[in-house]
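Encoded as structure tokens, the following chain is the form predicted on its own, with no partner shown.
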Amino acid sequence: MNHYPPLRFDYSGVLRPEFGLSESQIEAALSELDAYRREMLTTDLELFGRGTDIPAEKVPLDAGFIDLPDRLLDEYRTVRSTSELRSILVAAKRIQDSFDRVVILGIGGSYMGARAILESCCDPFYNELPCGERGGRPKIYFAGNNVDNDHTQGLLHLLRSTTISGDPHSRWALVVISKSGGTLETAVALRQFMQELKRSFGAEALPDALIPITGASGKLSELAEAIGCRTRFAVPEGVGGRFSIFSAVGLVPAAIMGADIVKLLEGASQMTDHFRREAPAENLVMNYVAVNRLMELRHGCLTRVLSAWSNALESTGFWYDQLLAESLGKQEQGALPLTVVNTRDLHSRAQQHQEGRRDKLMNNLIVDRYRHDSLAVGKIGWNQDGLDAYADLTLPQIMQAAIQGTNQAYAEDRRPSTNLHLPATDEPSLGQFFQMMMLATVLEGRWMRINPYGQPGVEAYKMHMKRFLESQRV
């Protein structure tokens, strides 16, 4: 397997007297997670392995992410012809050859791993490229995690508008990700897209239009048994909707968009193994885990800021935000995560940040390298806003130069920050990061003693929301 640029955790910004955070503490931090590291990577897996058992508190026991990415690459390599990773490129590839869009439905882990990929692996302007600089490759849009009208409607009259009867070059399919076909927002959006489709194509094209990823049963299961669908594929069992990233539920329009799933896989692979094998001083999973918490504990840093450095990141900022909030936001605890993106959000949050409350911790995501050549600020022939002494410099210098002068303004403010460099925004760094981040919350879960799996507390509004359904029907 190919060894990729690691990721990199600096946390230095914290270690000032003001914060109470020393690295003797941070050691002795370390020891104590040491022990629930050994938990997460045998304990938890043994106990999923084993089915029964499972001690009430640790149910649900979603562990299974922990090692997938390590079994789908050994699949792949071993018996390629039959493994999960090959049918999910075969798929992708017919799709890209007989589709020219793709609408991904599903809400929560359902689609917001498959939106970030895009985000951080594909052109920023992936869409609005001709067919031949996309490689041939889809459209993607997304829908089904909302019932906002406005939107829904302005897709379908999208897509209506664009389908040309008779044209191959016009033709749309779905993606449907859910693992009981029983959530609401993703379960209406596939009715009135299934509508479009067959009133554009005839009920005859629904078998290789539609492309659920579910469960072995349930509603979506049936449906997917009654249409005859061509190409579906499953949902792992113990693997929770927003840690599925690395199953069929992120890797499939990962491959339809033409990201390279198995540079994906081996990042995270990579992640893994150094969460296994390196000393707690030098790893960076549990470093990670450390300083955030301790933060919060210490110093009241109950805001956790990712300051994405880059557009491309602001999905993969939302994805991590539902990851935190769902798995530690119980029993009362929990840090508030928040996403933002600069330099465009210095000119919107950064006041709050700099001079508002001192709840918040700065977690500073920043991209080593750029996926295009530095584009220099130039000379236009006027000099009025002064910038042709800058003419030389590139964005990339521009950045660099407003990721030190934010980071000293908080430091002479006595404000916290860290930098987690991302070697790039391509697939090997996000394969990295993105299991980092799931190793991560889970390892601190554990150590707040709660259940980092499940998320309760959602199903509340799910039945009173039900309920109000039921008093409007006629």
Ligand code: PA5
Second form
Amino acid sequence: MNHYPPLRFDYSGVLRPEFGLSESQIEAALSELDAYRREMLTTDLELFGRGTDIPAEKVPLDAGFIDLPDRLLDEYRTVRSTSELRSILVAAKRIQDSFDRVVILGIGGSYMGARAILESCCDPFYNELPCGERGGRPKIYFAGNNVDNDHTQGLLHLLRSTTISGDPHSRWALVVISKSGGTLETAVALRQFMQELKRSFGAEALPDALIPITGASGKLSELAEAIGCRTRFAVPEGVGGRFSIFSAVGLVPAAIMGADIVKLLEGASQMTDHFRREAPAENLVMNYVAVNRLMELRHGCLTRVLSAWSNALESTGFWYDQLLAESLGKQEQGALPLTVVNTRDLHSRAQQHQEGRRDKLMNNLIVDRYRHDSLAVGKIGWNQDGLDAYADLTLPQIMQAAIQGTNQAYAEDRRPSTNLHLPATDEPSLGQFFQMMMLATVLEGRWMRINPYGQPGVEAYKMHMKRFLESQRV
Ligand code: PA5
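Next block, the form predicted together with the ligand, ref. the form predicted on its own:
Full assembly next; the chain just shown is listed first.
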């Protein structure tokens, strides 16, 4: 298997006894974490594999994500023609060849991964590019992640006004993702977008144009059966919603938008291997958890700011917000995740981060290599802005100065920061990142003695909302 440039975690910015941690505190935490790593990789995986006799405090045990990338890649290499990955690639090719636009319906874990992959691995103006420059791939829209009237109406209007009756090149498809198959936001949107599909192309278009990704049973699975959907994918058992980015949930949209899903999985698998084998002191996942949790416990850093130094990583940050919040926000515990994009948010949140409450750890997410050549400031024939002195400097150089300057400003005011380096915004790096954060979140949950899987708290609003809706039933 390919070996990709690894992620790097530099936590020297917290190694300051006045406002941070000592090496010995980190060492002690790492040895404690080693026991939880063993538990995750042995007991949890064994119990999960057996599927029965799981102790009550471990239920649900959705440990299937841990070796999912390895399982998919192994299957692809050994029985390629019948493998899940090949089916995904074949389906993606059919969708790319047949449709001009794809609407992806889903919410939470059934939405955020696909959006993160689109923004981090594809062109920043993917939808706006001429079709040829998108490699002939369809434009991508997301819906079903809210019950927002105007957003839904806006997208329906866009689809209607760009559909040319009888023109096969203006056909669009609907990928609907819901593990349970019963999530209200997604189910409501499905009705509305199915209606639009029927209106534009007739009911006979549905079996080809509707692509469900759902559990083995449930309302969506039954609907797919009734319609006779030609292409369907399953969300594997034992892989929770926010841990499902490396299942069809993330991979089908990724393949449609032209991301290299094999490299994505190889990056993830490289991270699993690193987590499994690397000694605690060099283990990225364990170090990340040790530093973040210790800063929370010892220095009250209850807010974990993921400071992404690239526009391409905003949705990746939102994906992480959901992962951390739904997994660890339990039993009155769990740090508050907050994504910022810099340098943009240096002009909105930085004031508070520099001089507000001392309850934050800044985790910088830094891109080491850009996709395009470095763009210089340049000369324009006037120098009223005084920038001629910097004409030869490039955007990556200015970004680097901003990162260093911001970290220094934090350090001078005794505010902690760490740097997590992504070699690039590409599939191998993002594959490593997603898997690193999923492993880290479960490891931290075990250390906190809470169950990182499941989201029982989310049921409360659903119950009350249902009651209000029931009272308006016709
Ligand atoms: O992480 C989770 O499990 C949740 O965020 C779910 O993904 C979300 O509630 C959507 O659920 P479903 O895929 O069943 O529609």
